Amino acid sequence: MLEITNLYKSYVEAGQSRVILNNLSITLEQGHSLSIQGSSGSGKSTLLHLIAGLDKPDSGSITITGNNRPTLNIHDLEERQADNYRKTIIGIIFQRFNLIDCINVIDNISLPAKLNKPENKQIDNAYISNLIAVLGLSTLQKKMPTELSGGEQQRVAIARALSHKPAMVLADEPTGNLDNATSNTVSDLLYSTCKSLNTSLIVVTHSPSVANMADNKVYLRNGKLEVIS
(Lines of atoms letter the chains of each structure in order from A and count residues from 1; the text may use other names and numbers.)
(Lines give C-alpha, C1' and ligand atoms only; values in the text may rest on other atoms or scores of the structure.)
(Ligands and ions follow the chains in the order given, each with its own letter.)
Protein backbone atom coordinates (compact mmCIF):
# COMPACT_ATOMS: atom_id res chain seq x y z
CA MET A 1 0.00 0.00 0.00
CA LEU A 2 1.18 3.50 -0.84
CA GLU A 3 0.39 6.21 1.69
CA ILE A 4 1.20 9.88 1.10
CA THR A 5 0.58 12.20 4.04
CA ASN A 6 0.69 16.01 4.16
CA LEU A 7 3.16 16.24 1.28
CA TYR A 8 4.55 19.71 0.63
CA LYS A 9 6.94 20.66 -2.18
CA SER A 10 8.01 24.07 -3.45
CA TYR A 11 10.64 25.46 -5.81
CA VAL A 12 12.31 28.85 -6.12
CA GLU A 13 11.78 30.46 -9.53
CA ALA A 14 13.16 33.90 -10.36
CA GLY A 15 13.76 34.52 -6.68
CA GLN A 16 10.18 33.63 -5.76
CA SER A 17 8.99 30.53 -3.93
CA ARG A 18 6.38 28.56 -5.90
CA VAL A 19 4.30 25.91 -4.12
CA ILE A 20 3.86 22.78 -6.27
CA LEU A 21 2.27 20.33 -3.83
CA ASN A 22 0.39 21.73 -0.86
CA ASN A 23 -0.38 19.41 2.06
CA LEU A 24 -1.27 16.60 -0.36
CA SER A 25 -2.48 13.26 1.01
CA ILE A 26 -3.68 10.06 -0.67
CA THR A 27 -3.70 6.30 -0.11
CA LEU A 28 -3.50 3.62 -2.80
CA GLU A 29 -4.15 -0.02 -1.94
CA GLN A 30 -1.78 -2.68 -3.26
CA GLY A 31 -2.78 -3.87 -6.73
CA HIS A 32 -5.04 -0.89 -7.42
CA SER A 33 -4.58 1.76 -10.09
CA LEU A 34 -4.66 5.55 -9.89
CA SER A 35 -4.78 8.05 -12.74
CA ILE A 36 -3.67 11.65 -12.22
CA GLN A 37 -4.79 14.41 -14.56
CA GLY A 38 -4.07 18.11 -14.37
CA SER A 39 -2.94 21.08 -16.39
CA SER A 40 0.66 21.40 -17.58
CA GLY A 41 2.91 22.55 -14.76
CA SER A 42 0.49 21.48 -12.04
CA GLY A 43 3.04 19.15 -10.42
CA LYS A 44 2.04 15.74 -11.77
CA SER A 45 5.57 14.73 -12.77
CA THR A 46 6.95 16.22 -9.56
CA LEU A 47 4.66 13.94 -7.56
CA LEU A 48 5.86 10.88 -9.49
CA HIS A 49 9.48 11.87 -8.93
CA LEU A 50 8.85 12.13 -5.19
CA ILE A 51 7.20 8.70 -5.10
CA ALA A 52 10.15 7.31 -7.10
CA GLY A 53 12.64 8.74 -4.61
CA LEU A 54 14.21 10.92 -7.30
CA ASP A 55 13.45 14.06 -5.30
CA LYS A 56 12.60 14.84 -1.68
CA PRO A 57 9.62 16.75 -0.31
CA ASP A 58 9.99 19.84 1.85
CA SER A 59 7.80 18.08 4.42
CA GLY A 60 5.35 15.21 4.70
CA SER A 61 5.80 11.48 4.25
CA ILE A 62 5.63 8.78 1.54
CA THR A 63 5.48 5.18 2.77
CA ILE A 64 5.05 1.79 1.11
CA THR A 65 3.94 -1.35 2.94
CA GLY A 66 2.95 -4.85 1.87
CA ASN A 67 4.37 -7.87 0.02
CA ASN A 68 5.83 -9.11 3.31
CA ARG A 69 8.19 -6.14 3.46
CA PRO A 70 8.69 -3.77 6.36
CA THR A 71 7.37 -0.24 5.93
CA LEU A 72 9.58 1.72 3.54
CA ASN A 73 9.82 5.46 4.14
CA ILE A 74 10.61 6.80 0.66
CA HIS A 75 11.13 10.36 1.87
CA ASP A 76 13.97 9.23 4.20
CA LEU A 77 15.92 7.00 1.80
CA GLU A 78 19.61 7.68 1.27
CA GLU A 79 20.89 7.67 -2.32
CA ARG A 80 21.97 4.02 -2.37
CA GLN A 81 18.75 2.90 -0.72
CA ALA A 82 16.72 4.90 -3.23
CA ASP A 83 18.63 3.30 -6.11
CA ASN A 84 17.85 -0.17 -4.74
CA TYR A 85 14.19 0.77 -4.26
CA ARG A 86 13.92 1.83 -7.90
CA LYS A 87 15.74 -1.32 -9.05
CA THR A 88 13.75 -3.87 -7.08
CA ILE A 89 10.33 -2.53 -6.07
CA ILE A 90 9.12 -0.13 -8.75
CA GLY A 91 9.08 0.24 -12.52
CA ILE A 92 9.19 3.70 -14.07
CA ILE A 93 8.00 4.84 -17.48
CA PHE A 94 9.55 8.25 -18.07
CA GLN A 95 8.41 10.80 -20.64
CA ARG A 96 11.96 10.81 -22.02
CA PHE A 97 12.13 6.98 -22.06
CA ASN A 98 15.78 6.85 -20.79
CA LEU A 99 16.67 3.78 -22.85
CA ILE A 100 20.32 2.67 -22.89
CA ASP A 101 21.61 3.54 -26.37
CA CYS A 102 24.52 1.06 -26.39
CA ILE A 103 22.41 -2.09 -25.95
CA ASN A 104 19.62 -3.43 -28.16
CA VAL A 105 15.88 -3.55 -27.55
CA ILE A 106 15.68 -7.01 -25.97
CA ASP A 107 18.57 -6.23 -23.61
CA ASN A 108 16.95 -2.92 -22.62
CA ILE A 109 13.70 -4.71 -21.85
CA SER A 110 15.29 -7.63 -19.98
CA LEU A 111 17.77 -5.60 -17.93
CA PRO A 112 15.55 -5.00 -14.84
CA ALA A 113 14.54 -8.67 -14.80
CA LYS A 114 18.19 -9.77 -15.00
CA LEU A 115 19.24 -7.34 -12.25
CA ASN A 116 16.52 -8.74 -9.97
CA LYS A 117 16.99 -12.41 -10.85
CA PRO A 118 17.55 -14.56 -7.74
CA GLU A 119 20.79 -16.54 -7.75
CA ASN A 120 20.58 -19.79 -9.76
CA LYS A 121 17.16 -18.79 -11.12
CA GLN A 122 16.07 -18.01 -14.68
CA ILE A 123 14.17 -14.89 -15.65
CA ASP A 124 10.60 -15.41 -16.87
CA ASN A 125 11.34 -15.39 -20.59
CA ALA A 126 7.81 -16.48 -21.52
CA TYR A 127 6.35 -13.50 -19.67
CA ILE A 128 8.81 -11.09 -21.30
CA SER A 129 8.18 -12.59 -24.74
CA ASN A 130 4.46 -12.03 -24.26
CA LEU A 131 5.06 -8.37 -23.35
CA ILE A 132 7.17 -7.95 -26.46
CA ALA A 133 4.56 -9.60 -28.69
CA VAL A 134 1.59 -7.65 -27.34
CA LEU A 135 3.48 -4.38 -27.69
CA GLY A 136 4.40 -5.15 -31.31
CA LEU A 137 8.14 -5.28 -30.66
CA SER A 138 8.94 -8.81 -31.86
CA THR A 139 10.68 -7.66 -35.07
CA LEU A 140 12.61 -4.91 -33.29
CA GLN A 141 14.41 -6.93 -30.61
CA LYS A 142 17.87 -6.68 -32.18
CA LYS A 143 17.58 -3.00 -33.12
CA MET A 144 19.29 -0.26 -31.14
CA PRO A 145 17.19 2.46 -29.47
CA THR A 146 18.54 5.10 -31.86
CA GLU A 147 17.03 3.14 -34.77
CA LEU A 148 13.51 3.36 -33.33
CA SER A 149 10.77 5.93 -33.68
CA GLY A 150 9.52 7.80 -30.62
CA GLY A 151 6.46 5.56 -30.36
CA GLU A 152 8.60 2.42 -30.61
CA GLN A 153 10.95 3.69 -27.91
CA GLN A 154 7.95 4.38 -25.70
CA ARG A 155 6.71 0.80 -26.09
CA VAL A 156 10.18 -0.53 -25.23
CA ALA A 157 10.20 1.64 -22.10
CA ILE A 158 6.83 0.22 -21.05
CA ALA A 159 7.99 -3.38 -21.55
CA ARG A 160 11.16 -2.63 -19.57
CA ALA A 161 9.20 -1.17 -16.66
CA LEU A 162 7.09 -4.34 -16.45
CA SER A 163 9.79 -6.94 -17.10
CA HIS A 164 10.76 -7.57 -13.44
CA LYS A 165 7.13 -7.70 -12.21
CA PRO A 166 7.48 -4.73 -9.83
CA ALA A 167 5.26 -4.03 -6.84
CA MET A 168 4.41 -0.59 -8.27
CA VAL A 169 4.62 1.07 -11.69
CA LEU A 170 4.87 4.83 -12.15
CA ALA A 171 3.91 5.90 -15.68
CA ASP A 172 4.37 9.48 -16.88
CA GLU A 173 2.27 9.97 -20.05
CA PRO A 174 2.81 6.34 -21.17
CA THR A 175 0.77 6.77 -24.37
CA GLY A 176 1.81 10.33 -25.23
CA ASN A 177 3.63 9.45 -28.47
CA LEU A 178 1.28 6.72 -29.67
CA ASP A 179 -1.57 6.76 -32.19
CA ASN A 180 -5.06 5.98 -30.91
CA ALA A 181 -5.06 2.29 -31.85
CA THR A 182 -1.63 1.63 -30.32
CA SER A 183 -2.55 3.74 -27.28
CA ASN A 184 -5.54 1.49 -26.63
CA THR A 185 -3.42 -1.67 -26.94
CA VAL A 186 -0.70 -0.32 -24.67
CA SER A 187 -3.16 0.97 -22.08
CA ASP A 188 -4.97 -2.38 -21.97
CA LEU A 189 -1.66 -4.20 -21.50
CA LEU A 190 -0.45 -1.81 -18.80
CA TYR A 191 -3.61 -1.97 -16.70
CA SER A 192 -4.28 -5.70 -17.18
CA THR A 193 -0.68 -6.75 -16.49
CA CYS A 194 -0.51 -4.71 -13.31
CA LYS A 195 -3.85 -6.13 -12.19
CA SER A 196 -2.74 -9.73 -12.84
CA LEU A 197 0.54 -9.19 -10.94
CA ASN A 198 -1.16 -7.34 -8.05
CA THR A 199 1.05 -4.40 -8.98
CA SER A 200 -0.03 -0.90 -7.99
CA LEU A 201 -0.16 1.49 -10.95
CA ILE A 202 -0.01 5.28 -10.98
CA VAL A 203 -0.56 6.89 -14.39
CA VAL A 204 -0.08 10.57 -15.16
CA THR A 205 -1.98 11.30 -18.35
CA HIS A 206 -3.74 13.97 -20.37
CA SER A 207 -5.90 11.30 -22.02
CA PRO A 208 -9.39 10.94 -20.50
CA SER A 209 -9.75 7.44 -21.98
CA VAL A 210 -6.49 6.26 -20.37
CA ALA A 211 -7.42 7.94 -17.08
CA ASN A 212 -10.88 6.36 -17.02
CA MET A 213 -9.39 2.85 -17.00
CA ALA A 214 -8.03 3.39 -13.48
CA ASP A 215 -9.70 2.18 -10.29
CA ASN A 216 -9.25 5.66 -8.82
CA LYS A 217 -9.17 8.96 -10.71
CA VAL A 218 -7.91 12.31 -9.40
CA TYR A 219 -7.19 15.77 -10.73
CA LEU A 220 -4.22 17.77 -9.44
CA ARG A 221 -5.17 21.40 -8.91
CA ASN A 222 -3.54 24.08 -6.73
CA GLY A 223 -1.23 21.48 -5.19
CA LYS A 224 -4.01 19.13 -4.06
CA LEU A 225 -5.73 16.08 -5.49
CA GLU A 226 -9.44 16.28 -6.25
CA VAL A 227 -11.25 12.96 -6.59
CA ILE A 228 -13.05 12.44 -9.93
CA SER A 229 -16.23 10.40 -9.55
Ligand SMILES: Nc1ncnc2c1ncn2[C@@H]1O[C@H](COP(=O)(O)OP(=O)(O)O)[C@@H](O)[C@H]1O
The other form holds:
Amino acid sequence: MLEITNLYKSYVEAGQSRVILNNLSITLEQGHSLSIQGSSGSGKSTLLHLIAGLDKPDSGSITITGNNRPTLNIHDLEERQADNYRKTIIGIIFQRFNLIDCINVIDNISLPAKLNKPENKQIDNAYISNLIAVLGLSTLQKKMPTELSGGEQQRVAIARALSHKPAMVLADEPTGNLDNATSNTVSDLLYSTCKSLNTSLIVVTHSPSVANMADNKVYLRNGKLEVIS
Ligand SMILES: Nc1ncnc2c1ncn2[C@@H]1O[C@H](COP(=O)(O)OP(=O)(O)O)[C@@H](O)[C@H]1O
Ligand SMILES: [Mg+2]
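Same protein, the form predicted in complex with the named molecule this time rather than the form predicted on its own?
Whole complex next, starting from this chain.
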Protein backbone atom coordinates (compact mmCIF):
# COMPACT_ATOMS: atom_id res chain seq x y z
CA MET A 1 0.00 0.00 0.00
CA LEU A 2 1.12 3.54 -0.80
CA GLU A 3 0.36 6.17 1.82
CA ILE A 4 0.99 9.87 1.20
CA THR A 5 0.36 12.02 4.25
CA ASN A 6 0.27 15.82 4.56
CA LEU A 7 2.72 16.41 1.75
CA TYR A 8 4.01 19.93 1.17
CA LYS A 9 6.32 20.97 -1.65
CA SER A 10 7.30 24.47 -2.71
CA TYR A 11 9.82 25.88 -5.13
CA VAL A 12 11.61 29.20 -4.87
CA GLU A 13 11.20 31.21 -8.06
CA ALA A 14 12.81 34.64 -8.44
CA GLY A 15 13.27 34.84 -4.68
CA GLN A 16 9.59 33.99 -4.06
CA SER A 17 8.46 30.70 -2.57
CA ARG A 18 5.62 29.06 -4.52
CA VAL A 19 3.62 26.23 -2.98
CA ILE A 20 3.08 23.41 -5.49
CA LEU A 21 1.70 20.62 -3.28
CA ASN A 22 -0.29 21.88 -0.33
CA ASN A 23 -1.05 19.35 2.42
CA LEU A 24 -1.74 16.57 -0.05
CA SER A 25 -2.78 13.15 1.24
CA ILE A 26 -3.90 9.94 -0.50
CA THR A 27 -3.68 6.17 -0.09
CA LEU A 28 -3.54 3.53 -2.79
CA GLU A 29 -4.11 -0.16 -2.11
CA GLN A 30 -1.57 -2.62 -3.50
CA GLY A 31 -2.48 -3.65 -7.05
CA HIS A 32 -4.93 -0.78 -7.58
CA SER A 33 -4.58 1.97 -10.17
CA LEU A 34 -4.80 5.73 -9.76
CA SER A 35 -5.05 8.32 -12.52
CA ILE A 36 -4.02 11.91 -11.94
CA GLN A 37 -5.28 14.69 -14.18
CA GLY A 38 -4.60 18.39 -13.79
CA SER A 39 -3.65 21.43 -15.77
CA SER A 40 -0.14 21.96 -17.00
CA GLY A 41 2.14 23.19 -14.21
CA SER A 42 -0.18 21.97 -11.43
CA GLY A 43 2.52 19.71 -9.95
CA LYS A 44 1.76 16.26 -11.35
CA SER A 45 5.34 15.46 -12.35
CA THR A 46 6.55 16.94 -9.06
CA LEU A 47 4.32 14.48 -7.20
CA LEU A 48 5.61 11.50 -9.23
CA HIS A 49 9.21 12.58 -8.61
CA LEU A 50 8.52 12.72 -4.86
CA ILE A 51 7.00 9.22 -4.93
CA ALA A 52 10.04 7.98 -6.87
CA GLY A 53 12.29 9.51 -4.22
CA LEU A 54 13.96 11.70 -6.87
CA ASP A 55 13.05 14.85 -4.96
CA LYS A 56 12.34 15.67 -1.29
CA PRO A 57 9.15 17.22 0.12
CA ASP A 58 9.28 20.23 2.48
CA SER A 59 7.29 18.11 4.94
CA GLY A 60 4.94 15.16 5.04
CA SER A 61 5.62 11.52 4.35
CA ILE A 62 5.34 8.85 1.68
CA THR A 63 5.39 5.24 2.81
CA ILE A 64 5.14 1.99 0.90
CA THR A 65 4.16 -1.26 2.57
CA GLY A 66 4.42 -4.61 0.81
CA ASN A 67 3.44 -8.15 1.73
CA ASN A 68 6.90 -9.42 2.51
CA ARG A 69 8.69 -6.15 3.04
CA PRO A 70 9.03 -3.77 5.97
CA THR A 71 7.37 -0.36 5.54
CA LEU A 72 9.63 2.00 3.61
CA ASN A 73 9.50 5.68 4.42
CA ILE A 74 10.78 7.00 1.08
CA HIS A 75 12.30 10.23 2.29
CA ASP A 76 14.04 8.72 5.31
CA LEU A 77 16.06 6.40 3.07
CA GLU A 78 19.76 6.97 2.65
CA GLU A 79 20.93 7.60 -0.89
CA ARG A 80 21.97 4.01 -1.48
CA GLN A 81 18.68 2.68 -0.11
CA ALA A 82 16.77 5.17 -2.29
CA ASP A 83 18.66 3.93 -5.37
CA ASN A 84 17.78 0.42 -4.40
CA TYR A 85 14.10 1.35 -3.93
CA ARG A 86 13.98 2.80 -7.45
CA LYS A 87 15.79 -0.18 -8.89
CA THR A 88 13.72 -2.92 -7.25
CA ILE A 89 10.32 -1.71 -6.13
CA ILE A 90 9.24 0.79 -8.77
CA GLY A 91 9.14 0.96 -12.55
CA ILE A 92 9.01 4.34 -14.26
CA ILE A 93 7.60 5.16 -17.69
CA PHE A 94 8.77 8.56 -18.81
CA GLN A 95 6.87 10.81 -21.16
CA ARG A 96 9.65 10.67 -23.73
CA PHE A 97 10.23 6.90 -23.35
CA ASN A 98 13.98 7.32 -22.53
CA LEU A 99 14.88 4.08 -24.30
CA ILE A 100 18.57 3.41 -24.71
CA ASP A 101 19.20 3.95 -28.41
CA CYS A 102 22.42 1.94 -28.74
CA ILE A 103 20.95 -1.39 -27.58
CA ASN A 104 18.12 -3.37 -29.17
CA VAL A 105 14.55 -3.86 -27.96
CA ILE A 106 15.06 -7.08 -26.00
CA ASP A 107 18.13 -5.66 -24.23
CA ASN A 108 16.23 -2.49 -23.33
CA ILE A 109 13.38 -4.55 -21.89
CA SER A 110 15.61 -6.94 -19.94
CA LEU A 111 17.87 -4.28 -18.46
CA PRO A 112 15.97 -3.67 -15.18
CA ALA A 113 15.59 -7.43 -14.69
CA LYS A 114 19.33 -7.94 -15.22
CA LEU A 115 20.18 -5.10 -12.83
CA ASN A 116 17.99 -6.76 -10.21
CA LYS A 117 19.17 -10.31 -10.76
CA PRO A 118 20.17 -11.91 -7.48
CA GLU A 119 23.66 -13.37 -7.61
CA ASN A 120 23.82 -16.89 -9.07
CA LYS A 121 20.25 -16.64 -10.34
CA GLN A 122 18.88 -16.42 -13.86
CA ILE A 123 16.39 -13.75 -14.85
CA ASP A 124 12.83 -14.97 -15.39
CA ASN A 125 12.95 -15.35 -19.16
CA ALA A 126 9.54 -16.99 -19.38
CA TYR A 127 7.98 -14.01 -17.65
CA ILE A 128 9.77 -11.53 -19.92
CA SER A 129 8.80 -13.51 -23.05
CA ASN A 130 5.18 -13.38 -21.93
CA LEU A 131 5.42 -9.63 -21.34
CA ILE A 132 6.84 -9.20 -24.86
CA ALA A 133 4.08 -11.34 -26.36
CA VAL A 134 1.30 -9.59 -24.44
CA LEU A 135 2.60 -6.20 -25.58
CA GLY A 136 2.87 -7.37 -29.20
CA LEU A 137 6.63 -6.92 -29.39
CA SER A 138 7.68 -10.45 -30.40
CA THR A 139 8.74 -9.55 -33.93
CA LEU A 140 10.56 -6.38 -32.85
CA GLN A 141 13.01 -7.83 -30.32
CA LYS A 142 16.13 -7.40 -32.45
CA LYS A 143 15.26 -3.93 -33.72
CA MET A 144 16.90 -0.78 -32.46
CA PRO A 145 14.66 1.81 -30.72
CA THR A 146 15.24 4.32 -33.56
CA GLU A 147 13.65 1.87 -36.01
CA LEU A 148 10.36 1.85 -34.10
CA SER A 149 7.25 4.02 -34.31
CA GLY A 150 6.20 6.12 -31.30
CA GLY A 151 3.57 3.56 -30.29
CA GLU A 152 6.08 0.71 -30.52
CA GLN A 153 8.65 2.61 -28.47
CA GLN A 154 6.02 3.28 -25.85
CA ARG A 155 5.16 -0.43 -25.62
CA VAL A 156 8.85 -1.21 -25.19
CA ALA A 157 9.00 1.39 -22.39
CA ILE A 158 6.05 -0.33 -20.68
CA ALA A 159 7.68 -3.76 -20.98
CA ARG A 160 10.93 -2.34 -19.58
CA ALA A 161 9.13 -0.75 -16.62
CA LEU A 162 7.61 -4.16 -15.78
CA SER A 163 10.51 -6.52 -16.50
CA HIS A 164 11.71 -6.66 -12.87
CA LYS A 165 8.17 -7.20 -11.51
CA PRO A 166 7.98 -3.93 -9.59
CA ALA A 167 5.42 -3.40 -6.82
CA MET A 168 4.45 -0.05 -8.33
CA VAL A 169 4.62 1.62 -11.75
CA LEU A 170 4.75 5.39 -12.17
CA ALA A 171 3.76 6.61 -15.65
CA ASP A 172 4.06 10.28 -16.59
CA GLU A 173 1.76 11.00 -19.55
CA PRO A 174 2.57 7.60 -21.08
CA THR A 175 0.30 8.17 -24.06
CA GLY A 176 1.13 11.85 -24.53
CA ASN A 177 2.67 11.38 -27.97
CA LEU A 178 0.31 8.75 -29.34
CA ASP A 179 -2.77 9.03 -31.54
CA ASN A 180 -6.12 8.12 -29.95
CA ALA A 181 -6.35 4.54 -31.19
CA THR A 182 -2.75 3.68 -30.19
CA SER A 183 -3.22 5.52 -26.90
CA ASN A 184 -6.21 3.31 -26.01
CA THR A 185 -4.41 0.09 -26.96
CA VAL A 186 -1.27 1.02 -25.03
CA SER A 187 -3.16 2.12 -21.93
CA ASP A 188 -5.36 -1.01 -21.99
CA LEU A 189 -2.16 -3.06 -21.97
CA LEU A 190 -0.62 -0.98 -19.19
CA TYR A 191 -3.65 -1.27 -16.89
CA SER A 192 -4.28 -4.95 -17.59
CA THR A 193 -0.63 -5.99 -17.27
CA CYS A 194 -0.31 -4.20 -13.90
CA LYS A 195 -3.57 -5.78 -12.70
CA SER A 196 -2.39 -9.26 -13.61
CA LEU A 197 0.89 -8.71 -11.69
CA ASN A 198 -0.82 -7.08 -8.66
CA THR A 199 1.36 -4.07 -9.42
CA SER A 200 0.05 -0.67 -8.28
CA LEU A 201 -0.15 1.88 -11.08
CA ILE A 202 -0.13 5.66 -11.00
CA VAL A 203 -0.83 7.31 -14.36
CA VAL A 204 -0.55 11.03 -14.97
CA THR A 205 -2.59 11.84 -18.05
CA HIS A 206 -4.36 14.60 -19.96
CA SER A 207 -6.64 12.05 -21.60
CA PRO A 208 -10.02 11.56 -19.85
CA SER A 209 -10.41 8.14 -21.51
CA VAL A 210 -7.03 6.94 -20.19
CA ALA A 211 -7.88 8.40 -16.77
CA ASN A 212 -11.27 6.67 -16.70
CA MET A 213 -9.70 3.21 -16.89
CA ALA A 214 -8.24 3.64 -13.37
CA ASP A 215 -9.75 2.22 -10.17
CA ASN A 216 -9.31 5.63 -8.53
CA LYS A 217 -9.38 8.98 -10.29
CA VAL A 218 -8.15 12.31 -8.95
CA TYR A 219 -7.63 15.83 -10.21
CA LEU A 220 -4.70 17.90 -8.92
CA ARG A 221 -5.83 21.44 -8.23
CA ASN A 222 -4.37 24.10 -5.94
CA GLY A 223 -1.88 21.61 -4.55
CA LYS A 224 -4.49 19.07 -3.48
CA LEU A 225 -6.02 15.95 -4.99
CA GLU A 226 -9.77 16.12 -5.61
CA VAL A 227 -11.44 12.73 -5.98
CA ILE A 228 -13.44 12.32 -9.20
CA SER A 229 -16.33 9.89 -8.80
N1 LIG B 1 13.11 22.05 -9.99
C2 LIG B 1 12.22 23.05 -10.02
N3 LIG B 1 12.54 24.30 -9.62
C4 LIG B 1 11.64 25.32 -9.64
N5 LIG B 1 10.37 25.17 -10.05
C6 LIG B 1 10.00 23.96 -10.47
C7 LIG B 1 10.88 22.83 -10.49
N8 LIG B 1 10.21 21.73 -10.94
C9 LIG B 1 8.96 22.17 -11.21
N10 LIG B 1 8.82 23.49 -10.92
C11 LIG B 1 7.58 24.28 -11.07
O12 LIG B 1 6.56 23.62 -10.35
C13 LIG B 1 5.32 23.69 -11.06
C14 LIG B 1 4.78 22.30 -11.27
O15 LIG B 1 5.59 21.63 -12.22
P16 LIG B 1 5.28 20.13 -12.72
O17 LIG B 1 5.22 19.25 -11.53
O18 LIG B 1 6.28 19.81 -13.75
O19 LIG B 1 3.81 20.32 -13.33
P20 LIG B 1 2.96 19.35 -14.27
O21 LIG B 1 3.70 18.06 -14.38
O22 LIG B 1 1.63 19.23 -13.59
O23 LIG B 1 2.83 20.05 -15.58
C24 LIG B 1 5.62 24.45 -12.35
O25 LIG B 1 5.24 25.79 -12.18
C26 LIG B 1 7.12 24.33 -12.51
O27 LIG B 1 7.63 25.44 -13.17
MG1 LIG C 1 4.53 17.02 -16.05
